[in-house]
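Form predicted alone, single chain, as structure tokens, below.
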Amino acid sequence: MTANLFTPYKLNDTLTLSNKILMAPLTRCMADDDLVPTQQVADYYARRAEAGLIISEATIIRPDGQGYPNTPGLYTPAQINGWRVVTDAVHKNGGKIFAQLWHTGRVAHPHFFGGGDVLSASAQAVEGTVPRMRELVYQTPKAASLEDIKQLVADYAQAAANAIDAGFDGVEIHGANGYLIDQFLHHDSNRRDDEYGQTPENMSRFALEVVDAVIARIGADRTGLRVSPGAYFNMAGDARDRAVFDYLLPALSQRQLAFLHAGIFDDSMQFDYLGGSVSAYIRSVYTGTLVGVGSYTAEAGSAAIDANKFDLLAIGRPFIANPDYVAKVRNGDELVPYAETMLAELI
């Protein structure tokens, strides 16, 4: 039974979703060489507009945030104009779409931005190579200076304003999955001894500064955030991380965001220091709207919503294989299975 997925959901006085199924952000690496989304990208999102809300693929806020080939940006006029074609197409089909704002931090690579420093919370490298370009080895990052951090906060806010200019209904700040904001929130990557390190309050400071700056530009009602309390991707876990999120999540509750989105590939993963799954932990300390994600079927997600584990369900790879995912679930039709070969094109 999935009937509860098809009732409207009021995020706030500004935004009401037509259903509780969200299209999760899915990196597709299909922008052109200037990192502008193409007409093909617009058609791809328009075909999925029946989702209650589309969260766009991760979109970089400035050149040194790029860690994958052909990922779109939101910092040049051409990129803003390209995204406007996308949002117009989604709105024409009755949908809503948020832009996911992204800086990859220590998994960025100078190959993409003509050389220069890779920035992170601390000078702690992650082992590995760039996906789709395995010849590029990750570099040891520079610990962001206080001036760097100030500029990063301003650039997130500007990207949010650019998103609204491009016609997005709001933004999701990407604070999860081992990328820049997440790198400040975990002891594996944050070894600072200043006001951005060591204590839960200090380690949460950058994330909250970004959130507050974005809210100041576009409003809390159009601002979401994704977080990964459980380290699982480009990040080693540390039991001390629990205290950071015990501080951060109640602080976020006070800001009345549009939603908080769990960052996890599989929500059945258990983290000892969180006392269970990521979504269960977030639910225990965060009071606002929670988006669950992580290999759920529609049926399992519906049951989780019934059990009050979260409020909205984000679906990822099945949306790649099934542009009409929402209609198929509503009608009880069989889904096309996802296959890795589908990543090579936008269908």
Ligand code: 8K6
Second form
Amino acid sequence: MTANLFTPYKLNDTLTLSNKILMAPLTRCMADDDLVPTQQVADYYARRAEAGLIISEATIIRPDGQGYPNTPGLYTPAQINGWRVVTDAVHKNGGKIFAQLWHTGRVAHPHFFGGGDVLSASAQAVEGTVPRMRELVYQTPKAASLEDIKQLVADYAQAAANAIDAGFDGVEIHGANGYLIDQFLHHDSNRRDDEYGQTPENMSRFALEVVDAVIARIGADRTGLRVSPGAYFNMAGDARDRAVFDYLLPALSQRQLAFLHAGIFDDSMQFDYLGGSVSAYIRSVYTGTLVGVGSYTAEAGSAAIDANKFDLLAIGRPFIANPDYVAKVRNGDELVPYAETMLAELI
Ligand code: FNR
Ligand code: 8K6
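Got the form predicted alone; any chance of the form predicted together with the named molecule too?
Up next: the whole complex, starting with the chain shown before.
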């Protein structure tokens, strides 16, 4: 009933996945205080190497991208070396792993990087506090200057090069879930009146510049992107956002990315302004490989792939609860249900 998940999938001439199950990126806040992944982190990923592709937990491209404690980075030699231990362990077990490249934008907090500006598209704060750190109220960000934007694009490209240095098979640019790139793509957070704001073309410009800079550095065959056309996390929805993604997604179709990955917690959510679910909307305007995600069981994901709703299935929370998720599904074994208390340790 899930047999179609267990056939190989060719992403491009460089990469073929041994099955269609991806491990979704999952922030675990378990890097050491220099934001270096530890041996426990390597062991955690190695146990999950049977996934067709692991997408790493979101990994910050530079210090001011940090919005949660002990999230790993990819900008110091020690971090690159730490990741090399992880990628070696995954490869040794026959797996493949991409690094998810992250800058949280206005969801960053200076508490984590010793003070200084929080950057975003515009000076529009997100309401609330850092999760589980209620004393850390989100700040009003500084609207990135043209100079800041240039540097950010260069820093994404450098982090991508560092990821390849660290032995990753490629990168997924985190353009989803209300973080920096997504903040340029939604009217809630982008109020700019320069060439990065107001029109779909302008609002897509930063995302496309990052994608193009990463492609120029490591190749489109090793570059994926995650996007959230439906605002649901760290972001308010706006019907005008539809036109932005109507422009962006066909522009991305031209770029021969390894894949595009939906960013959503529950793909049964319907968005009026998208005319349905996030995956159905993306499928209608994007022609390349699409990774579906969001509260899917293996059976429901397999049926969705059968119905051509997307090409690959990413699994998040069940992979936290079941390191051997792929083997269990293949054998029809019962899964351990996910519980939030499991976030306290790496099993
Ligand atoms: C997430 N998710 C997430 N997404 C992302 O792009 N980068 C990340 O670092 C994280 N971190 C993260 C941590 C935890 C604890 C959860 C539960 C989720 C979202 C995740 O990739 C996925 O989209 C959702 O969990 C929905 O898939 P499942 O869990 O329903 O299969
Ligand atoms: C990328 C950083 C993630 C930080 C940890 C997030 C943990 C969240 C776990 C709960 C999952 C449900 C959240 C649903 C959010 C959607 C709101 C409509």
